[in-house]
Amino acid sequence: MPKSKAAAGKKKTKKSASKLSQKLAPSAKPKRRLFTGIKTLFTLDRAFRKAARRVTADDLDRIDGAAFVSENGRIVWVGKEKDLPREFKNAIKSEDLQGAVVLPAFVESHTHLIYAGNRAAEFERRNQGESYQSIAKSGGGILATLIPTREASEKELTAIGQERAERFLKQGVSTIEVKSGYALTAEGEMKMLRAAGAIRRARIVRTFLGAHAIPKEFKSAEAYIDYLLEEALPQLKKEGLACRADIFIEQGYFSKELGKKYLSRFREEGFDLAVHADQLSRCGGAELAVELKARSAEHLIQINDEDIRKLSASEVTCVLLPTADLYMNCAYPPARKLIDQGARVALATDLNPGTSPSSDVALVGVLARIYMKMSLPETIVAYTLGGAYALGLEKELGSISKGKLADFVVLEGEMEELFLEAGRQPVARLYREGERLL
């Protein structure tokens, strides 16, 4: 091909992968809203101005008396009530929160939300000393989820997802990233993405998983890699069913050298990449997560203390799964060690049908303040800001700051009641874009 096409080529490539991030823009008609009677609003702006890196409580930027615009869906003003400018103040449709505390929505940054069948006689496998590779080689695993997610339709699929969806919802989660990973055909996984896409009220972040398994109809990883490089990427491309590329780095699946090759040809195809990482030995994929700066590197249970340096100095986002931790009786993340020295760190459920079969959030923060040691402030701050980043959204969720957009909740009590009672989240009311979802 000659050089110019080729520009052009790559050029059309970046045009498709903008108007995959477009349609997370506002999708509210023209409307301006005035929201009043707060009485403490943690906006996490003075968080937002540090990256979401080594927080503190003073980061929350609390606001008492607070109200704050939006127009279009988008934050337009925030202060105390008694300073509203006066251009806000008429013709103009107001909602009194009743003396509420109002924070950023919740973003949930992994999970696996489409799928079909479960996997839970494996949880009586493994609490009887069974490990999870040796389930997996006996059929179990992801290869357990194939057959049912390939004989699932997209409707149902779909249907299953919209359930899972309002389950987080009901948390205050406005934005869920969806893997697919379950289908492992170029069409299954198409089909999968699809489902996820019909979703509704909740804001759907897609990522193709293809490299989650390597399914029996292939002799080797490699084979598999190629297969997906060639089938599904065009098709991925030519539907924009994803924004996000994403493979599990372990023994017996996929290797760094492998992770790279793949991970190297979405990242030129403009897609954000996220690695799936060190989540049950060492095996490099928190260094190629910083190699190739990806949005996220996800698990990170068996990293050493290098890989805590690098991970820290760069702008990959930490993200933490401890419920699914909790279900595979490991250890749990070096999170103190990351934040103390600087990472950024998100907070997910890793909903999946075999190791973390829940998408309780509140369990995820409980376990994030006890096992992992990390406070309120910084727990907040990674379920919501850090969730951001690791999506590419930084700019647009997260805090309540001016030109973002307006996706909020609103508690049934105090700030000190989040991510305390294993079950349940304090949340009354969520917005997504100045509309009540909830």
Second form
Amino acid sequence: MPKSKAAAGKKKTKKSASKLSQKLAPSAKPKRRLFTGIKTLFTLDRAFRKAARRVTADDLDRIDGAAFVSENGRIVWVGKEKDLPREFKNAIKSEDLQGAVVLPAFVESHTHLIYAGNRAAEFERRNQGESYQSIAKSGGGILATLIPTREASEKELTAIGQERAERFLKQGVSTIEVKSGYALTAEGEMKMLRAAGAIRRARIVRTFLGAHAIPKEFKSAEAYIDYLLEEALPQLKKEGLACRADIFIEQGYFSKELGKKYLSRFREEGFDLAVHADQLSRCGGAELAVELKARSAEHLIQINDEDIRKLSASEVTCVLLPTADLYMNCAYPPARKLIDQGARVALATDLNPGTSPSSDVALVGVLARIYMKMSLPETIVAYTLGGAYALGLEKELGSISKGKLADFVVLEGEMEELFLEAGRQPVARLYREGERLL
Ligand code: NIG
Ligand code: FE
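In place of the form predicted alone, output the structure of the form predicted in complex with N-(iminomethyl)-L-glutamic acid.
Next comes the full complex, this chain leading.
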């Protein structure tokens, strides 16, 4: 291939020239990257134009023999390599991806990444017949994780979180949502969020989940909610520790009515909203998410046809968490009905010490495909663009579209090998904003 050899030669000289100019004037030139040699690029741009609803294989938007260009971390051109405009050919740093398949990076839109200790014994108890709720009543559950998490220092929590974040990076995830919710004091929750904020490499989106359970210090859910609004909300705002608020709407936790009061206050303060909705029983969480125009409603195991209709007609992204359902040995959410009625769905691990002690991205997709009858294209879109929508980042992430951030994965094999082998996502490389992380 004499043509590409010549181009490579040219690039070399330009590369050293641009290195020099970067040293002389670091911010004077835009940082451009050209990615070539892509056997197949799945941009998902068509899925983006359909707002990630009712996606088909065509919406993966396949380009064979593709290239793209990023500038200061954002996509400025995507197309067939042979159509690369002259202006991009020479004067930029170029990487040959050597015949690989490329897709947008995965977005993990629901985790409880920061917690200390584990609840391995509870898993055994559940398998021997005890229910999650009865274990919680006897001092287990969320309140059991409270003790080691309150005791851990911010630094220790960051170290734990970093280690878990690395596991996601290895699977091609560039963006991880992280919830608080295992300290349940204003100061403790801030510690969790600060710890999450200090995680490096992965992009972290922080969610305040102070309303995860009612700590023993409070006589009622109402009193605890008032405390969070009075003590935690001002601190969160002052330090800018989270941009989203979440609540566990469930029997024995928080009612729909209290959730409405609580989330409305956060909405007034400019927070995006998420709801842990209808996981163990149908408690109005999905309805509340629709009513308050939340970004996402999560779990959704117990929803009925009316909820499905409302969610499908709304802008709420349905975040489905099948490893939690596997570990809880319960039903899976009605993904087929949601998708067929036009709902937008995301998939995530729900990594937490109780209901989903797993950060296995591939397993989530395998369960979605087997038990929720999601097609592979639906699964891929749910774990990329769907996740981006759930986090309100659809204009930044989830597809390789002009103007968006250049977060992408280079696969080891074919697209069809994704979400196939539990425990292994065949990702060779991960890039965040045009820079290689993996
Ligand atoms: O998403 N449902 C509430 N929260 C978590 C479980 C937390 C725990 O058991 O520690 C969930 O499943
Ligand atoms: Fe959760």
